[in-house]
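What follows is a single chain, given as structure tokens, in the form predicted alone.
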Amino acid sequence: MIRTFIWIAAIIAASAIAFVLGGYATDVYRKMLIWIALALSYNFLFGTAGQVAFSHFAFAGVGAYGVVILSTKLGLPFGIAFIGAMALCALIAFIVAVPSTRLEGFYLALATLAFAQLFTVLINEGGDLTGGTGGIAGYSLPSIFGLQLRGPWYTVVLVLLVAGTLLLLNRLDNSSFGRACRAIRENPAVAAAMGINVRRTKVITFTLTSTLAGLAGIAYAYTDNVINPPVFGLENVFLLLFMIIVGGMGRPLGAVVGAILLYLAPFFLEPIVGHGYLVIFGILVVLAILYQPAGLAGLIDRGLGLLRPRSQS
């Protein structure tokens, strides 16, 4: 009961922020929420299941381009376009997962990197269908069941997206499926000996998290009502990876904290050090790997552990 109350209070507080922010701050807040949603799903794929994949932003692009092309280019109703884009993400993710999840480590990373590069080429060379290097603009989110989701109300939708993603993945993490993913991450051979279907679990994990990335991509498509290839490039994939390592691999709290810190950091660091903030990111990742493998989530746990005895005394 208390946990449910905390969930509701957190959603209300995060939604209320949308009604007090200005235009630029609202844009930053919206994109931060999308980064958190992407970090949560990638954290489950990479941190919990141990699959080193570089295709997460490509699937976000599939969702974004899919819903916009289906609704604006083909003229389908938004509901059908939304379902079609999600189904397309799931189908492509499954097709990529079946051969690539036979691989591990460096080879899996290369296979998913190849897919991400292929997607980038396709949207850059897609002509009128994808808008080429300029992308697609000039569209807007239509009314849904008579509701116009504009301004702060669209930000509330993004808050619900993050909350839904977190709740779903948290339940999976604490289920037998989540335990199977962790066992496979630690030692696939031992997991198979325990009766876990390693191949099926990997395919399901990859397909599910990639589809969630597509959902975040659909949400991104209507933040600025414009999509273009650079957003779904490799630079953002590595930033997402940094978020998980610095925040704490395999921990939803780590994904949230890492996403907030590394997304907002350039706004404070770039005026001081310019593009050198990327070097600072690299140093943070190295320090996290060497001295704090549990990431910022581990530091938070340690801090709370120090506070408990004092509160009881």
Contents of the next structure:
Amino acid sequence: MIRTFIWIAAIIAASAIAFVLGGYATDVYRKMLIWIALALSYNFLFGTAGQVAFSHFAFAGVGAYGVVILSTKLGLPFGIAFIGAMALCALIAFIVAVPSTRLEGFYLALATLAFAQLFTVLINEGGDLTGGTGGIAGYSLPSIFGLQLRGPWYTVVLVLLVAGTLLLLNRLDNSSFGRACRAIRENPAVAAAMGINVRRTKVITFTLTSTLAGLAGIAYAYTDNVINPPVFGLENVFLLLFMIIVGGMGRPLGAVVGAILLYLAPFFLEPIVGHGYLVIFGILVVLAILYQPAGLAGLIDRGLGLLRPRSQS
Amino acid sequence: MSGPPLIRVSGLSKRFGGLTAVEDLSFDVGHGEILAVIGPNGAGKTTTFNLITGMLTPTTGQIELDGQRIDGLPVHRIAALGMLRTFQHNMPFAGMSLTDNVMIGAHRRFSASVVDILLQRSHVLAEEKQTRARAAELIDFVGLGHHLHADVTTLSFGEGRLLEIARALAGDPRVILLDEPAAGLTASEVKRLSTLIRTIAANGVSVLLIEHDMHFLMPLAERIVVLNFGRKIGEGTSQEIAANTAVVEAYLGSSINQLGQGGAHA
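Instead of the form predicted alone shown above, give the structure for the form predicted in complex with its partner chain, please.
After this comes the whole thing, all chains and molecules, with the earlier chain placed first.
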């Protein structure tokens, strides 16, 4: 009961911010929400399930390009284009996952790296269909059930995207499935001996989180009503990886904190050190791995622990 | 023992290239029986466990669980049929709580699909709650109750052995395979372990056990299978095995004389 209330209060608060902000701040806030959504699903894949994959932004791209191409180039109604783009993400993720989860973790990293590169080449060379290096622009979100989701109301959609992603992943995380994912991350052979179907669990996790990345990609496509190749390249995947490591692997709180911090940091650091902020990120990651493997989420836990009266248990 | 055995191993062999680890091994395990597999290091005991649980595929021979052929099935399918094991070396899931570790053992008993979980159907939470309560009971049962909230990496070696057993029990196994459960335990821990294993078997769960500590094993095991160089060289009750000269020479050796004085070490 109280949890539900807190959830609703948080969603209302995060939505209310949308109506206060304006102009550039709105743009920053919206991108931050998309980063959080992507970090949450990537955290489940990489942090919780321990699958090292580099295809998360490629799948966001499949979602974004998918929905725009299906609706504007092929003229399908938005609802169908939306479902089609999601289904395309799930299908491609499944095709990538089945052969690569068969082998050791290293192979998934290579296969997803190859897929991410292939996707970038495809959208760059896609001619009229993908708009090439310039991407696609000049489309807009049609009214859905007579609703025009514009301005702050579109930001509310993004808040709901984050909340929905968090809700679904929390359910997974606190279930036998989430436990199985963590067991596989720690020791796949022992997990199998406990009755866990390792391959099936891995394939489902990869397909589900990649489809959630696609959903975030669809949301991104209508944020600025423009999509182009650099966004979906490898550079952003590494930033996502940094967010999870700095925030705290396997913890939704870590994903949120890591995404907010590393997304906002350049706005403050760039005027001072220019592109040198990437060096600072690199140092942060190394420090986190060496001294704080539980990341910022671990620090927050410790901080809260100090505030609470000590109890013997 | 009456009725068909729970496990029937027949003509089991495993070759690694030119090395024969297990050769033409046959034995049965009855319902609720405590059967020990003994033999010198390298006799093929752990290989036999790995073959029975599906972690290795037999070169020849068959394994039946309750009349069903299980050789060649994937490891998780065999575990899901109710065959759960512990490992010779403690294998806790390091990044997880003690309760979660034990709950992993109960994986085969969950009926919720991923869709059920995503939609949070009512039985999902009920199952989760029930399994969590049962895990806490088991942790108590094996004697780790005071460590309920401990980080599993901080457990002592002996406590780690107990965690392995609790984890395997969580799945309500029909047979539990214990690979050297008493290794590294203190005298009082070994005593507790004996009681624990007897209780498990008394509940109708078959116990298949690899052990070196004869002092612990002899009064506990109902039957003993002796391996040497991958072959079965003896089978019988504790008394029969202790009286079997071939076994004594191959494995127990001179230490048989020390049995009364505090156990043999192989």
